[in-house]
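Next up: just one chain, as structure tokens, the form predicted on its own.
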Amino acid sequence: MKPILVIGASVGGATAANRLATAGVPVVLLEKDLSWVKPCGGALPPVAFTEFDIPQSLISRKVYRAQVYSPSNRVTDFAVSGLRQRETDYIAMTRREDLDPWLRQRAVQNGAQLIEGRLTELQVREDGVRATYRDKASGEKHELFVEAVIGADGAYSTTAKLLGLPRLPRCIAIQERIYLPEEKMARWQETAALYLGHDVSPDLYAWVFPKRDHVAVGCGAGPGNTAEARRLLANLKQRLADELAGGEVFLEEAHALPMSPRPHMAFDRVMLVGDAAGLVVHTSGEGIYWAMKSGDMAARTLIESLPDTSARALRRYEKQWWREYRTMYRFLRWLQKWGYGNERQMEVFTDMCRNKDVQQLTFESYMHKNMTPVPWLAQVRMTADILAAQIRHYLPRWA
């Protein structure tokens, strides 16, 4: 059997890889700058390192309080956990320059083989699809023939413009790592911040999450707004100048996230999976675990089809997707343009993140990727909580 290419070695490539080559498939995982580490706030649910057997090891720091500041920058702090105390109640904060690497080597350690070059060229035909790479080291131009491929090449996937896919519309995502004095590090050992406010995110929110030993200070500006993001970046440090007061800028980065998913996601011996694919989810921005997790679905849909790689065999693996998960976009989708929509609107969503319902139905959705049930009293006192802060915020305005 021909092999699969999987494009794309970050986190789900890699974990795409994985699967097929523990399957006994042939894979090559072709990557174009294994040196080059991914800008990401580094938060996964700890359920990922259960589903997807990585060591905890990989944890740069766990959280286990979280924090809105609203535009006026009152607050609301409240403890991460679901609907029962597990030991499991906290938020995973990892490195991509750890996490990243230890996936692709778990892949070809189980026989994925690992080529450094960038995709030029991409032909699907009927008995397989040709695919032209230049190799980095050398810059030459080498050729596979293989049986399908999954694009995993993140929000300007290289996989989808050759399929003559449109661009998706994007936000970019803009931080800082910073080095902190010991005592100013004390404040974000289990805690992490989200910042609301079009002084520092018109669309979307701003954070400081911790790592091992420092924290990551950052932004998302919508489109429209990106070229702006450098402003938002200022403003939200200018905000938090006390805090970050003594801080080493250590290293500056920025990347794109999509913000829609595509129409499909599967056709002729193609996949796309992750960022390719606009699997990054509203509200949070969050991308990593359903980078890994389409990657994974996406091989055992190929696993389970071939030697059949046609559309219709393929899209078994949207399908799927969207019977799991469409609610939970839809509802998220909802949730960003209603909680951001303006700043009245995000002192309501603050106000909202107290309530104890809200804040335990959140967790248990998020640390367990489900929708979670809300019971019928839960409801009450949500839409009555949610209901008292519209008036409180929007009556002024018409007095």
Ligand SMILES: Cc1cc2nc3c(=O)[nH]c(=O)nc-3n(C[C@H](O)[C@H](O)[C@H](O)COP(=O)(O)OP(=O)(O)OC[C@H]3O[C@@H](n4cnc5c(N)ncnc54)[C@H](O)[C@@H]3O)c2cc1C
Contents of the next structure:
Amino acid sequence: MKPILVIGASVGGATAANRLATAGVPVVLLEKDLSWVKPCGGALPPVAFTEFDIPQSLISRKVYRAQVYSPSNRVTDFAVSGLRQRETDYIAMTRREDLDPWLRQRAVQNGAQLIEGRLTELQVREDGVRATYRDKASGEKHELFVEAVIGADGAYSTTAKLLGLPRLPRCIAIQERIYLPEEKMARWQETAALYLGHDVSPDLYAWVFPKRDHVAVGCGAGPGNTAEARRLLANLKQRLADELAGGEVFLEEAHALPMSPRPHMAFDRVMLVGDAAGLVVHTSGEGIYWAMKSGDMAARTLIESLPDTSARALRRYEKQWWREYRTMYRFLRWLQKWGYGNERQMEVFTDMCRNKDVQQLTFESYMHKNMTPVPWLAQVRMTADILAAQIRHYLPRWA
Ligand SMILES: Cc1cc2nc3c(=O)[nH]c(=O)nc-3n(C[C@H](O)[C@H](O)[C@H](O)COP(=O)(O)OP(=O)(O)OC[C@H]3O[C@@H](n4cnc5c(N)ncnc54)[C@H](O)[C@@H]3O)c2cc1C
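Having seen the form predicted on its own, could you give me the form predicted in complex with the ligand?
Let's see the whole complex now, leading with the same chain.
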């Protein structure tokens, strides 16, 4: 059998390649730059470590408390806890310079062939796919003839472009990584913070995510505001002036995040996963888990359907994905528009985070990917609290 080509050896691609290699399917993993570190906050739900068999040693810091700051700097401070208390109730902060190499190394150990080169051409034919890449070391062009392709090449996906698919709407997320003096670092011992407000992020949020020896301070700017990203980050640092005093910036990084899933993610002999398929979820901008999950699901679909690599066979991946997650994506898209729509709504959103049911349901679905139906009593309590917050913040305007 011809090999499967996975393009992009980051979280999505390395997970897909590992699944294929473990099943004994020949797989080539193509990565344009193995030394590149994906700009990322690195927040990961604990379920990812059990589901994808990742060692705990890759967790840089465990976060047990979350804070949400409103535009007027009111804070909601709460414990990271699901519907029932578990040992794994935390947010795992990872560093992509640790996580990505580990995932791709595992795929290689299990049999994947790793090539450092950039995909430049793709020709889907009846008998296979002809892929051309430029080798990083030699600069020469090489060709591969493969059975099928999994495009895991991120928000600027070359695979999607070569298939003639349109660009997805994108936001820009920008962050600085900062070493803090010991006494300042103590503030972030087990706490992560989100900041809302048009000054720091007009349509998403800004964050401080702590790692073992530094903090990642960043913000997102949605389509239409991307040119403002640097100014928004400067505003955030202004807002955090006391907490960051004496800090030393050792890395500035920014990258695009897709803001909408693609209508189709499976075609004749080709599938798209992770950011290439637009699978980042709204409201949180969470994409690592979903890239791994979709990479794994696409690989499993391929293993089951081989040697059939027709669009009809591969669409089972797409159908299964949307059967499981359509409601969640729709809800979180709505929540982003509702919660971050304007500064008054951001105040309401901050108040909403005080509600215990909201906290527990949010973390249950984030940490354990357990999308339980909301009990009616909790629905009543949440609705009452949200209405009260809505009235509190809009009444002065109506009066
Ligand atoms: C600043 C920032 C903060 C973020 N914070 C978080 C967070 O805290 N938690 C979270 O869950 N998500 C976060 N995300 C989102 C997360 O980083 C992405 O959703 C995730 O990395 C997507 O994984 P992926 O494997 O699909 O693509 P990527 O990680 O983007 O990887 C794509 C890979 O493909 C390679 N590639 C691209 N083109 C080619 C080509 N032509 N040939 C060969 N290789 C190619 C790239 O070099 C890269 O290695 C953040 C994103 C940004 C920008």
